[in-house]
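In the form predicted alone, a lone chain appears below as C-alpha coordinates.
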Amino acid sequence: MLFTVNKSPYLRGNLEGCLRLAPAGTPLLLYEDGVYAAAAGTRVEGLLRQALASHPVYAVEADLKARGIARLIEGVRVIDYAGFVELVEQHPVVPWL
(Lines of atoms letter the chains of each structure in order from A and count residues from 1; the text may use other names and numbers.)
(Lines give C-alpha, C1' and ligand atoms only; values in the text may rest on other atoms or scores of the structure.)
Protein backbone atom coordinates (compact mmCIF):
# COMPACT_ATOMS: atom_id res chain seq x y z
CA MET A 1 0.00 0.00 0.00
CA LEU A 2 1.00 3.60 -0.63
CA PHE A 3 -0.49 6.14 1.78
CA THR A 4 -0.86 9.58 0.20
CA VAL A 5 -1.36 12.89 2.02
CA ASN A 6 -2.27 16.02 0.07
CA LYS A 7 -3.64 18.32 2.79
CA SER A 8 -1.62 20.63 5.02
CA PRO A 9 -0.75 19.10 8.39
CA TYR A 10 -1.66 22.47 9.94
CA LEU A 11 -5.32 22.50 8.89
CA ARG A 12 -6.41 18.96 9.67
CA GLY A 13 -5.28 15.96 11.64
CA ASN A 14 -4.95 13.95 8.44
CA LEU A 15 -1.24 13.26 8.78
CA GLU A 16 -1.61 12.05 12.36
CA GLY A 17 -4.55 9.84 11.40
CA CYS A 18 -2.69 8.41 8.45
CA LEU A 19 0.34 7.55 10.56
CA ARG A 20 -1.81 5.90 13.23
CA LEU A 21 -3.20 3.45 10.67
CA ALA A 22 -0.35 2.99 8.19
CA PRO A 23 1.43 -0.33 8.84
CA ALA A 24 5.17 -0.05 9.47
CA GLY A 25 7.17 -0.20 6.29
CA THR A 26 4.46 1.19 4.03
CA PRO A 27 5.52 4.23 2.00
CA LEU A 28 4.03 7.67 2.60
CA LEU A 29 3.75 10.14 -0.26
CA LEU A 30 3.36 13.87 0.43
CA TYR A 31 2.04 15.99 -2.43
CA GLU A 32 0.15 19.26 -2.99
CA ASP A 33 -0.17 20.94 0.46
CA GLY A 34 0.88 17.71 2.17
CA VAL A 35 4.51 18.63 1.41
CA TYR A 36 4.41 21.21 4.21
CA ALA A 37 4.96 18.26 6.57
CA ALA A 38 8.41 17.71 5.00
CA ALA A 39 9.71 21.19 5.87
CA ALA A 40 12.46 21.34 8.48
CA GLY A 41 12.04 23.54 11.53
CA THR A 42 8.26 23.34 11.84
CA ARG A 43 5.97 22.17 14.62
CA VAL A 44 5.25 18.89 12.79
CA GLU A 45 8.91 18.01 12.31
CA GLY A 46 8.91 15.66 15.31
CA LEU A 47 5.89 13.80 13.97
CA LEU A 48 7.50 13.32 10.56
CA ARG A 49 10.80 12.25 12.10
CA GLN A 50 8.90 9.55 13.99
CA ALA A 51 7.26 8.51 10.73
CA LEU A 52 10.65 8.26 9.03
CA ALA A 53 11.71 5.71 11.63
CA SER A 54 9.21 3.22 10.23
CA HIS A 55 8.15 4.48 6.78
CA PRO A 56 9.88 5.64 3.64
CA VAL A 57 8.58 9.19 3.11
CA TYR A 58 8.46 10.81 -0.33
CA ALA A 59 7.67 14.41 -1.32
CA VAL A 60 6.92 15.66 -4.84
CA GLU A 61 9.60 18.11 -5.96
CA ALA A 62 7.30 20.35 -8.02
CA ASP A 63 4.98 20.81 -5.03
CA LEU A 64 7.92 21.64 -2.75
CA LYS A 65 9.17 24.25 -5.23
CA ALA A 66 5.69 25.71 -5.78
CA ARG A 67 5.42 26.31 -2.02
CA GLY A 68 8.96 27.63 -1.58
CA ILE A 69 10.05 24.74 0.65
CA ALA A 70 13.80 24.31 0.36
CA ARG A 71 14.90 22.97 3.77
CA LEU A 72 13.64 19.45 4.24
CA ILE A 73 13.70 17.06 7.15
CA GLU A 74 16.61 14.70 6.69
CA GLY A 75 15.48 11.39 5.23
CA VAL A 76 12.58 12.69 3.12
CA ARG A 77 13.05 11.46 -0.43
CA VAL A 78 12.30 14.01 -3.14
CA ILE A 79 10.74 12.60 -6.30
CA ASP A 80 9.56 13.99 -9.61
CA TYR A 81 6.27 13.17 -11.35
CA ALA A 82 7.80 10.07 -12.94
CA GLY A 83 8.70 8.85 -9.45
CA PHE A 84 5.14 9.61 -8.32
CA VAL A 85 3.77 7.46 -11.14
CA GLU A 86 6.25 4.70 -10.35
CA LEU A 87 5.09 4.54 -6.73
CA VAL A 88 1.44 4.45 -7.79
CA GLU A 89 2.17 1.66 -10.25
CA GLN A 90 3.97 -0.39 -7.59
CA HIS A 91 1.46 -0.03 -4.74
CA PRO A 92 -2.30 0.07 -4.17
CA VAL A 93 -3.05 3.67 -3.19
CA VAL A 94 -4.71 4.69 0.08
CA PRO A 95 -5.52 8.41 -0.27
CA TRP A 96 -5.71 10.17 3.07
CA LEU A 97 -8.12 13.09 2.68
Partner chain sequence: MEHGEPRGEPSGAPPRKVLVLMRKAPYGSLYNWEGLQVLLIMGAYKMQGLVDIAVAFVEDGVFAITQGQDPSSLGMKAIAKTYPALPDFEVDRFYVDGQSLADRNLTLDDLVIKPEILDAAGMARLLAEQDAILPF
The other form holds:
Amino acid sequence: MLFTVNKSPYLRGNLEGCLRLAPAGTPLLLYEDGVYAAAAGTRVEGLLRQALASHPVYAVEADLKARGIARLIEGVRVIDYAGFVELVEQHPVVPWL
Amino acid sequence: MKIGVMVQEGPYQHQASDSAWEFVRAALARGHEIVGVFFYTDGVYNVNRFMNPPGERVIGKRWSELGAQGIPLVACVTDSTYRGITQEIAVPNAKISGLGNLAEFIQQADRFVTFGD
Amino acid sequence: MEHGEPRGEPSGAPPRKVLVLMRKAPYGSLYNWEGLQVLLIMGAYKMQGLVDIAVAFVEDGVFAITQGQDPSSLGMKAIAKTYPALPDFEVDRFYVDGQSLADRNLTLDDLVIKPEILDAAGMARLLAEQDAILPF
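Having gone through the form predicted alone, I am curious about the other one (the form predicted together with the partner chain); can you provide its structure?
Starting with the chain above, the whole complex follows.
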Protein backbone atom coordinates (compact mmCIF):
# COMPACT_ATOMS: atom_id res chain seq x y z
CA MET A 1 0.00 0.00 0.00
CA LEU A 2 1.04 3.56 -0.75
CA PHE A 3 -0.92 6.17 1.18
CA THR A 4 -1.12 9.45 -0.75
CA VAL A 5 -1.82 12.67 1.17
CA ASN A 6 -2.51 15.99 -0.57
CA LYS A 7 -3.81 18.14 2.30
CA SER A 8 -2.01 20.61 4.54
CA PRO A 9 -1.57 19.10 8.03
CA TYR A 10 -2.48 22.45 9.61
CA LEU A 11 -5.93 22.67 8.13
CA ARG A 12 -6.88 19.01 7.77
CA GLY A 13 -6.45 15.73 9.63
CA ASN A 14 -5.54 13.59 6.60
CA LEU A 15 -1.96 12.85 7.63
CA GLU A 16 -2.99 11.98 11.19
CA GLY A 17 -5.86 9.86 9.90
CA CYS A 18 -3.78 7.73 7.60
CA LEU A 19 -1.06 7.35 10.23
CA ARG A 20 -3.60 5.72 12.52
CA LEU A 21 -4.36 3.04 9.91
CA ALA A 22 -1.14 2.62 7.92
CA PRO A 23 0.77 -0.45 9.16
CA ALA A 24 4.44 0.11 10.03
CA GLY A 25 6.62 0.11 6.95
CA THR A 26 3.88 1.36 4.65
CA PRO A 27 5.16 4.27 2.55
CA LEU A 28 3.45 7.67 2.63
CA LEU A 29 3.56 10.07 -0.28
CA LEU A 30 3.05 13.79 0.33
CA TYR A 31 2.03 15.84 -2.71
CA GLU A 32 0.13 19.05 -3.48
CA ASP A 33 -0.57 20.81 -0.12
CA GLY A 34 0.45 17.61 1.67
CA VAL A 35 4.10 18.63 1.28
CA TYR A 36 3.72 21.39 3.90
CA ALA A 37 4.08 18.57 6.46
CA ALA A 38 7.68 18.05 5.34
CA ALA A 39 8.90 21.52 6.36
CA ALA A 40 11.32 21.62 9.32
CA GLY A 41 10.74 23.52 12.55
CA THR A 42 6.95 23.69 12.40
CA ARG A 43 4.18 22.84 14.84
CA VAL A 44 3.56 19.57 12.97
CA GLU A 45 7.20 18.45 12.85
CA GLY A 46 6.49 16.03 15.71
CA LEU A 47 3.72 14.38 13.70
CA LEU A 48 5.97 13.89 10.71
CA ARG A 49 8.84 12.63 12.85
CA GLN A 50 6.40 10.10 14.30
CA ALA A 51 5.54 9.09 10.73
CA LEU A 52 9.21 8.79 9.80
CA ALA A 53 9.83 6.53 12.80
CA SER A 54 7.79 3.76 11.19
CA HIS A 55 7.22 4.71 7.52
CA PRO A 56 9.25 5.82 4.53
CA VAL A 57 7.95 9.32 3.75
CA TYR A 58 8.23 10.79 0.25
CA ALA A 59 7.48 14.33 -0.96
CA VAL A 60 7.06 15.48 -4.55
CA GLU A 61 9.83 17.89 -5.53
CA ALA A 62 7.75 20.07 -7.88
CA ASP A 63 5.21 20.65 -5.11
CA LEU A 64 7.93 21.56 -2.58
CA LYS A 65 9.57 23.93 -5.05
CA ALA A 66 6.29 25.56 -6.05
CA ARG A 67 5.60 26.34 -2.39
CA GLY A 68 9.11 27.53 -1.58
CA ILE A 69 9.69 24.79 0.99
CA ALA A 70 13.46 24.44 1.18
CA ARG A 71 14.28 23.28 4.71
CA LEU A 72 12.94 19.76 5.13
CA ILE A 73 12.72 17.46 8.10
CA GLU A 74 15.62 15.03 7.94
CA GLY A 75 14.64 11.69 6.48
CA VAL A 76 11.98 12.91 4.06
CA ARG A 77 12.80 11.53 0.62
CA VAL A 78 12.31 13.99 -2.21
CA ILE A 79 11.12 12.46 -5.47
CA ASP A 80 10.01 13.62 -8.90
CA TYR A 81 6.96 12.32 -10.77
CA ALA A 82 8.98 9.39 -12.10
CA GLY A 83 9.60 8.50 -8.47
CA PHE A 84 5.86 8.78 -7.78
CA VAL A 85 5.23 6.33 -10.63
CA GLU A 86 7.93 4.02 -9.32
CA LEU A 87 6.19 3.89 -5.94
CA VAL A 88 2.90 3.08 -7.68
CA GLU A 89 4.65 0.23 -9.52
CA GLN A 90 5.62 -1.22 -6.16
CA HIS A 91 2.40 -0.57 -4.21
CA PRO A 92 -1.36 -0.29 -4.83
CA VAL A 93 -2.51 3.22 -3.97
CA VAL A 94 -4.64 4.18 -0.97
CA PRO A 95 -5.71 7.73 -1.83
CA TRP A 96 -6.14 9.58 1.49
CA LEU A 97 -7.40 12.76 -0.18
CA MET B 1 2.27 -2.21 -16.16
CA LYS B 2 -1.30 -1.11 -16.90
CA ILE B 3 -2.42 1.94 -14.94
CA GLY B 4 -5.86 3.55 -14.69
CA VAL B 5 -6.49 7.10 -13.51
CA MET B 6 -9.51 8.99 -12.16
CA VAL B 7 -9.69 12.79 -11.92
CA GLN B 8 -12.35 14.15 -9.56
CA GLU B 9 -11.77 17.90 -9.76
CA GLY B 10 -12.07 20.51 -12.49
CA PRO B 11 -9.20 22.41 -14.07
CA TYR B 12 -7.39 25.40 -12.52
CA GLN B 13 -9.32 25.61 -9.22
CA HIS B 14 -7.66 22.50 -7.78
CA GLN B 15 -4.25 21.01 -8.50
CA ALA B 16 -5.69 17.51 -8.97
CA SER B 17 -5.89 17.77 -12.76
CA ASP B 18 -2.29 19.02 -13.01
CA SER B 19 -1.03 16.29 -10.70
CA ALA B 20 -2.89 13.65 -12.70
CA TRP B 21 -1.45 14.96 -15.97
CA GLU B 22 2.10 14.99 -14.59
CA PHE B 23 1.60 11.48 -13.25
CA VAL B 24 0.28 10.16 -16.58
CA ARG B 25 3.19 11.70 -18.50
CA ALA B 26 5.72 10.25 -16.08
CA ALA B 27 4.03 6.84 -16.25
CA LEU B 28 4.18 6.87 -20.06
CA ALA B 29 7.84 7.91 -19.91
CA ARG B 30 8.51 4.87 -17.74
CA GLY B 31 6.94 2.65 -20.37
CA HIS B 32 3.59 1.99 -18.73
CA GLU B 33 0.27 1.72 -20.50
CA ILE B 34 -2.46 4.10 -19.34
CA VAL B 35 -5.66 2.09 -19.80
CA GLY B 36 -7.75 5.23 -19.43
CA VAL B 37 -8.38 8.49 -17.64
CA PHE B 38 -11.87 8.79 -16.19
CA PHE B 39 -13.13 12.29 -15.40
CA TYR B 40 -15.73 12.14 -12.66
CA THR B 41 -17.75 14.70 -10.66
CA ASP B 42 -16.39 18.22 -11.41
CA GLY B 43 -13.55 16.48 -13.23
CA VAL B 44 -15.75 16.44 -16.34
CA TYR B 45 -14.91 20.15 -16.83
CA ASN B 46 -11.43 19.02 -17.88
CA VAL B 47 -12.72 18.13 -21.34
CA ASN B 48 -14.31 21.52 -22.10
CA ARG B 49 -12.88 22.58 -25.46
CA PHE B 50 -13.59 26.27 -24.85
CA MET B 51 -10.96 26.73 -22.14
CA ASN B 52 -8.99 29.78 -23.14
CA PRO B 53 -6.66 31.03 -20.38
CA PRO B 54 -4.54 33.94 -21.64
CA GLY B 55 -0.86 32.98 -21.58
CA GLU B 56 -1.45 29.87 -19.47
CA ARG B 57 -1.37 26.12 -19.84
CA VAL B 58 -4.54 24.97 -21.59
CA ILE B 59 -5.56 22.01 -19.48
CA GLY B 60 -8.20 20.66 -21.87
CA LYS B 61 -5.78 20.77 -24.79
CA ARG B 62 -3.11 18.99 -22.78
CA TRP B 63 -5.50 16.12 -22.06
CA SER B 64 -6.60 16.06 -25.68
CA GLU B 65 -2.98 15.68 -26.78
CA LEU B 66 -2.61 12.65 -24.52
CA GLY B 67 -5.84 11.33 -26.04
CA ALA B 68 -4.26 11.73 -29.49
CA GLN B 69 -1.57 9.29 -28.33
CA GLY B 70 -4.27 6.70 -27.88
CA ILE B 71 -5.06 7.10 -24.19
CA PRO B 72 -8.82 6.73 -23.67
CA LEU B 73 -10.25 9.89 -22.07
CA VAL B 74 -13.78 9.51 -20.75
CA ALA B 75 -15.91 12.09 -18.95
CA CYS B 76 -18.86 10.66 -17.00
CA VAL B 77 -22.01 11.26 -19.03
CA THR B 78 -24.25 11.80 -16.00
CA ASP B 79 -21.93 14.35 -14.41
CA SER B 80 -21.43 16.01 -17.80
CA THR B 81 -25.20 16.30 -18.27
CA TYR B 82 -25.49 17.84 -14.79
CA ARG B 83 -22.88 20.44 -15.75
CA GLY B 84 -23.79 21.17 -19.36
CA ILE B 85 -20.78 19.43 -20.87
CA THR B 86 -21.73 17.70 -24.14
CA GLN B 87 -19.83 15.72 -26.76
CA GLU B 88 -20.08 18.78 -29.04
CA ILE B 89 -18.10 20.95 -26.65
CA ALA B 90 -15.65 18.24 -25.59
CA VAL B 91 -12.02 18.45 -26.71
CA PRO B 92 -10.98 16.11 -29.55
CA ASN B 93 -10.16 12.57 -28.36
CA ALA B 94 -12.37 12.82 -25.27
CA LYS B 95 -15.56 10.83 -25.03
CA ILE B 96 -18.61 11.58 -22.92
CA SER B 97 -19.71 8.15 -21.75
CA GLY B 98 -20.98 6.02 -18.90
CA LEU B 99 -19.62 5.07 -15.53
CA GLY B 100 -19.17 1.59 -16.95
CA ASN B 101 -15.95 2.90 -18.51
CA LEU B 102 -14.57 3.43 -15.01
CA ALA B 103 -15.33 -0.19 -14.19
CA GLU B 104 -13.66 -1.28 -17.44
CA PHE B 105 -10.52 0.75 -16.68
CA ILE B 106 -10.33 -0.74 -13.18
CA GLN B 107 -10.81 -4.21 -14.55
CA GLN B 108 -7.99 -3.74 -17.05
CA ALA B 109 -5.55 -1.96 -14.75
CA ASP B 110 -2.84 -3.41 -12.52
CA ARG B 111 -2.88 -0.16 -10.55
CA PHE B 112 -5.51 2.53 -10.17
CA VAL B 113 -4.76 6.06 -9.02
CA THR B 114 -7.28 8.77 -8.10
CA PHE B 115 -6.55 12.49 -8.05
CA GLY B 116 -9.06 14.75 -6.34
CA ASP B 117 -9.87 16.94 -3.39
CA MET C 1 -29.47 1.57 -16.21
CA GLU C 2 -28.34 4.96 -17.49
CA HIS C 3 -24.69 4.12 -17.00
CA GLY C 4 -24.85 1.20 -19.40
CA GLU C 5 -24.34 -2.49 -18.91
CA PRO C 6 -21.03 -4.27 -18.48
CA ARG C 7 -19.28 -4.92 -21.75
CA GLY C 8 -16.23 -6.72 -20.40
CA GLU C 9 -15.75 -10.38 -21.13
CA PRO C 10 -15.29 -12.75 -18.22
CA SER C 11 -11.60 -13.51 -18.57
CA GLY C 12 -11.31 -16.38 -16.16
CA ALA C 13 -9.03 -14.13 -14.12
CA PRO C 14 -10.01 -13.61 -10.50
CA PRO C 15 -12.30 -10.61 -10.09
CA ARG C 16 -10.58 -7.29 -9.34
CA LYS C 17 -11.09 -6.33 -5.72
CA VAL C 18 -12.50 -2.82 -5.55
CA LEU C 19 -13.20 -0.79 -2.41
CA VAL C 20 -15.21 2.40 -2.33
CA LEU C 21 -13.66 4.34 0.54
CA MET C 22 -16.11 6.89 1.96
CA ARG C 23 -14.28 9.47 4.08
CA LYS C 24 -16.29 12.61 3.39
CA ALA C 25 -19.58 13.81 4.85
CA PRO C 26 -22.73 14.03 2.71
CA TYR C 27 -24.42 17.26 1.48
CA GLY C 28 -21.46 19.61 2.04
CA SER C 29 -20.08 18.02 -1.09
CA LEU C 30 -21.41 15.54 -3.61
CA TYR C 31 -18.72 12.88 -3.13
CA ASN C 32 -20.84 10.33 -1.19
CA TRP C 33 -23.51 10.48 -3.85
CA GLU C 34 -20.95 9.91 -6.58
CA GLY C 35 -19.47 7.03 -4.59
CA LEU C 36 -22.93 5.49 -4.41
CA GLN C 37 -23.26 5.64 -8.20
CA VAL C 38 -19.93 3.83 -8.45
CA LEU C 39 -21.18 1.15 -6.03
CA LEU C 40 -24.27 0.59 -8.18
CA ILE C 41 -22.29 0.17 -11.40
CA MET C 42 -19.73 -2.07 -9.68
CA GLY C 43 -22.62 -4.23 -8.49
CA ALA C 44 -23.54 -4.81 -12.14
CA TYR C 45 -19.96 -5.82 -12.90
CA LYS C 46 -19.86 -8.08 -9.87
CA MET C 47 -22.84 -9.97 -11.29
CA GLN C 48 -20.64 -10.74 -14.29
CA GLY C 49 -17.84 -11.96 -12.02
CA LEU C 50 -15.57 -9.14 -13.17
CA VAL C 51 -15.10 -7.31 -9.87
CA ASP C 52 -15.56 -7.85 -6.18
CA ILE C 53 -16.95 -4.75 -4.49
CA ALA C 54 -17.02 -3.53 -0.89
CA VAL C 55 -17.55 -0.18 0.79
CA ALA C 56 -15.83 1.17 3.90
CA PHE C 57 -16.93 4.17 5.95
CA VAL C 58 -14.05 5.95 7.67
CA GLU C 59 -13.75 9.38 9.35
CA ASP C 60 -16.56 11.70 8.13
CA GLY C 61 -17.71 8.95 5.76
CA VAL C 62 -19.68 7.48 8.68
CA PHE C 63 -22.01 10.53 8.49
CA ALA C 64 -23.20 9.16 5.12
CA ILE C 65 -25.05 6.32 6.87
CA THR C 66 -26.55 7.95 9.97
CA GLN C 67 -30.28 7.76 10.58
CA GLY C 68 -32.57 10.77 10.57
CA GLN C 69 -31.22 12.57 7.52
CA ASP C 70 -33.70 14.85 5.78
CA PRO C 71 -32.16 17.11 3.14
CA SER C 72 -35.55 18.06 1.68
CA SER C 73 -35.16 21.69 2.80
CA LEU C 74 -31.93 21.80 0.81
CA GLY C 75 -33.63 20.45 -2.29
CA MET C 76 -31.19 17.53 -2.31
CA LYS C 77 -31.75 13.79 -2.49
CA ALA C 78 -31.67 11.79 0.75
CA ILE C 79 -28.48 9.85 0.26
CA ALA C 80 -28.67 7.55 3.26
CA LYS C 81 -31.92 5.96 2.09
CA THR C 82 -30.10 4.25 -0.78
CA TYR C 83 -27.64 2.24 1.32
CA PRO C 84 -30.09 -0.37 2.68
CA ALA C 85 -31.09 -1.14 -0.94
CA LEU C 86 -27.53 -1.84 -2.09
CA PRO C 87 -27.66 -5.63 -1.47
CA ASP C 88 -30.33 -5.75 -4.22
CA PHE C 89 -27.58 -4.47 -6.52
CA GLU C 90 -25.03 -7.10 -5.43
CA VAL C 91 -23.26 -4.72 -3.04
CA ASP C 92 -23.37 -6.38 0.36
CA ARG C 93 -19.96 -5.99 1.98
CA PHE C 94 -20.11 -3.00 4.33
CA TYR C 95 -17.37 -2.03 6.77
CA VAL C 96 -17.06 0.82 9.23
CA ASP C 97 -14.10 2.10 11.21
CA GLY C 98 -14.96 1.68 14.89
CA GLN C 99 -12.78 4.57 16.02
CA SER C 100 -14.49 6.94 13.56
CA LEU C 101 -17.87 5.94 15.02
CA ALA C 102 -16.67 6.41 18.61
CA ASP C 103 -15.06 9.77 17.80
CA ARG C 104 -18.48 10.98 16.62
CA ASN C 105 -20.47 9.51 19.51
CA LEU C 106 -22.15 7.02 17.17
CA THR C 107 -22.91 3.31 17.46
CA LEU C 108 -24.32 0.74 15.05
CA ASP C 109 -27.81 1.63 16.35
CA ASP C 110 -27.43 5.11 14.85
CA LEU C 111 -26.83 3.79 11.33
CA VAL C 112 -29.20 2.91 8.47
CA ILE C 113 -27.21 -0.25 7.74
CA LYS C 114 -25.25 -2.67 9.93
CA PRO C 115 -21.70 -2.66 8.62
CA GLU C 116 -19.01 -4.85 10.12
CA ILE C 117 -17.03 -2.80 12.65
CA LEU C 118 -13.28 -2.95 12.12
CA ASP C 119 -10.48 -1.78 14.38
CA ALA C 120 -7.44 -0.02 12.90
CA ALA C 121 -5.64 -3.29 12.15
CA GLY C 122 -8.76 -4.76 10.55
CA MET C 123 -9.25 -1.67 8.39
CA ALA C 124 -5.60 -1.78 7.35
CA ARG C 125 -6.03 -5.43 6.33
CA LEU C 126 -9.13 -4.55 4.29
CA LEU C 127 -7.26 -1.75 2.51
CA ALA C 128 -4.30 -4.03 1.85
CA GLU C 129 -6.50 -6.65 0.15
CA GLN C 130 -7.68 -4.31 -2.61
CA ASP C 131 -6.65 -3.97 -6.24
CA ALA C 132 -8.27 -0.54 -6.50
CA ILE C 133 -9.43 1.93 -3.85
CA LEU C 134 -11.78 4.69 -4.95
CA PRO C 135 -12.00 7.61 -2.50
CA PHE C 136 -15.20 9.60 -2.00
